[in-house]
Amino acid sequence: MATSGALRIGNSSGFYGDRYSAVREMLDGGPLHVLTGDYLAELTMLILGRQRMKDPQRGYATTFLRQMRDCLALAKDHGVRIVSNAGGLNPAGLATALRELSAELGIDVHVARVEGDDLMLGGWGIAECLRAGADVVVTGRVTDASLVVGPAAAHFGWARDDWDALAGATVAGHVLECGAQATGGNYSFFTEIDARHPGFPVAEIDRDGSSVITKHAGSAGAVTVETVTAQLLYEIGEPRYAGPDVTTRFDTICLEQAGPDRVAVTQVRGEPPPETLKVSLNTLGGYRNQVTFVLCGLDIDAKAALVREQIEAALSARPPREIHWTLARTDHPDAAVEEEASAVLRCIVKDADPATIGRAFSGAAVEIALASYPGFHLTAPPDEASPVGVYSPTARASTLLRRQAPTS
């Protein structure tokens, strides 16, 4: 797969729920060698975990599978390889579903997956799959930039200690990972660009790891030093950006406007990866429920105090483990309409027992409707308790985390 030409990698998803049409937009919009899709985040892993608890065959991003039903033939026709972490907690299940889909559609594609322990990181498993001839590679939880680092390493034949090249690809991957956030989405100076339907970004990566960030011609948004800088600083703490394949020195990055919607990324330096890496754990931490009261007119504080006393009295026989009250004073005097004269009082409860904070809690809020403050009403009807996800970062030895196995 090694070649001396620039590798054009596009992105079509920055999170689970991103623009559905982006896959087709990117495949139709201009030339690409690889199309990536990032579907995973801390909350997503919790959602997929709950799905897999209900059905062991699930645990992957089903949106990606639907997008492939629409666009797999298009990608094959254009010679574009697909690399995505949509496998989530079950890359084997997604790979099987993709093979069944390709057989159903009569499309000859080689699907590979990267297996791990659901905490696996890094780009080398992806690279091995592509070197073996995969048309579609699905992974579980890998670092966001790995979706770009893996294809670049395979394309140029980089070694595992080509620190500067790997660091350059990591920067390109970090710019692409959040999709349209690099092309004007969520941009502070959005009034200066056409931010109505920004196109998704593309990285043109060279053999030395340097790149040009751009987008398909004719797509909206903008690629400027400022929009790229905004994304580069996203979720960055220290100048040394630690990853499983390389530690990237963000204080060496040079950005230069290289033309309309073209930003050159050069001079990136890399160092060996650290001994330990941060991983994210999600566990179930009980249940929660909430009700939101709307307080309108005069005596807002007194109305809030009355409701709080009534609810806590109703729950006193079996109080929840946690109860939190917040009063948002969104009201102001001499308001022209009711909404502008209203404040919002929110009560959130948590407990290990869903029955304690289910209808017993939300029902208590409804029961005082005609026996509380004047103008009583809620923003939504009573509901059952829902599970609470607990996020906790920890550190694992990087040598263990790099034990990936590509599977055809």
The other form holds:
Amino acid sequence: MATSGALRIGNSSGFYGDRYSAVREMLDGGPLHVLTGDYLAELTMLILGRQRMKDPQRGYATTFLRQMRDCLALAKDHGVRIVSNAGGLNPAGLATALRELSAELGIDVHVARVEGDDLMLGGWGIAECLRAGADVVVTGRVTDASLVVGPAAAHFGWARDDWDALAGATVAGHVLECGAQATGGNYSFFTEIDARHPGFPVAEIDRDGSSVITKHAGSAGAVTVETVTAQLLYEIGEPRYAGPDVTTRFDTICLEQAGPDRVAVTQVRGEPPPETLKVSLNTLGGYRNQVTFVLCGLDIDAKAALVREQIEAALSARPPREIHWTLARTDHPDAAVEEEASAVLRCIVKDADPATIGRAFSGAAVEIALASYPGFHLTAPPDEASPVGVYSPTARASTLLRRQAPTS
Amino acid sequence: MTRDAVSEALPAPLEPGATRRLPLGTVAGARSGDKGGTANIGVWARTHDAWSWLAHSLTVAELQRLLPETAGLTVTRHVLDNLHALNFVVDGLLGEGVASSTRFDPQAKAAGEWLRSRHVDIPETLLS
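I would like to compare: after the form predicted alone, may I see the structure of the form predicted together with its partner chain?
And the full complex, kicking off with our chain again.
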């Protein structure tokens, strides 16, 4: 059970675009040793990749830089160390920007970065930076739990084969990584709690890797066995949860309510990581576009068939690589509300060439506006084609993912 | 195609008895999400008795009956007895991944809430 001597690690971001004020809320709301922030998801990596293609100076989460402009002095005053993966595809660029910021603000902080060749890494690079005295550590893509495992390993001096401790911290990290999803956000039984503005989560980690999940006193939301269970089930596969530092046995986790908004996480067992790990590659897979037709009232199936035939005929000279149609029967018979009398027909097109499905596609949808089914209208005007990411898992040696270069 | 996880530590089943047809979410919570083209749907029971029922009733076949869009896909069920939970991994539900998927819910964020809204025969002993 976490007591004095525990390392208090908070989270202030579950994705790029999460609550901007969370950094300040977490620094102001109660005591912390470390504040983490997760900014990277599959889609985010693709967005950052496109930014970096346009400008080699970019490729990191600029929101984090603005949050540090607002809160770096506060963190320094409270002695809270910051660990964030906001470096994205360019941790060096973010570290440089943070050093310029701290000089401009006259705040004496030691900024370190972990480079990672755009691969998903473990927590040891973060641990080395913190042991070397860093106040702020920025990384590229590390495994989600690494933001918690790294600081805990550094603080308690864990060895690389302290499997159970590393596994315990991995569980705490998995609970924290999605912010308010651990504290009553997106919770099936949200009607039973005050879910209006959940506080972000805190893990009090003990020397043996066990922890108490909690949140700052006075914040809304809830921390119960069920809110923590919900987050443990998020984006997992088999009960052996493999990472570059440790394989965590999710089937050994013991949860117990240890007080109001306090859940103890104990008995987690870890095993050596596998020889190879799955790594996700995000590549540009062409372009997509879509248009949504609203079909109201009678003869819904016939209306859908007509517009489908018209669009496919208009595209037949240069048909897109893929064309998908979905008809959602959201219409109700004899409805007193127009929206409730309407069904929704979506047409999604994909192609390697944005021109094929750009104006040519949207033009085809617009040109039939006075010559199609009765009541023709669209939910939004057709747009330009947008790039499509393709995710392809591949295997890499775990040792490669553990080898990383902390840089001061 | 369906698969059940290799080792399953299941609780003893409930005694058979009267049931009522109600949403699964009456007695279970859920959270779902994506990893590339794969979706996962985690379901937990709210009480020990509900777990004894859920672990035996919510099979892969039953999930595929309740969520027909998963019927043609490989679904693997993992049992987490310690969490009173089941984790269903649905391969290929999301096509090539979140950015390119054509699904209405391309990251399967609401698949769990969809599942909770489906009506099933729930033992009356769980409904007190």
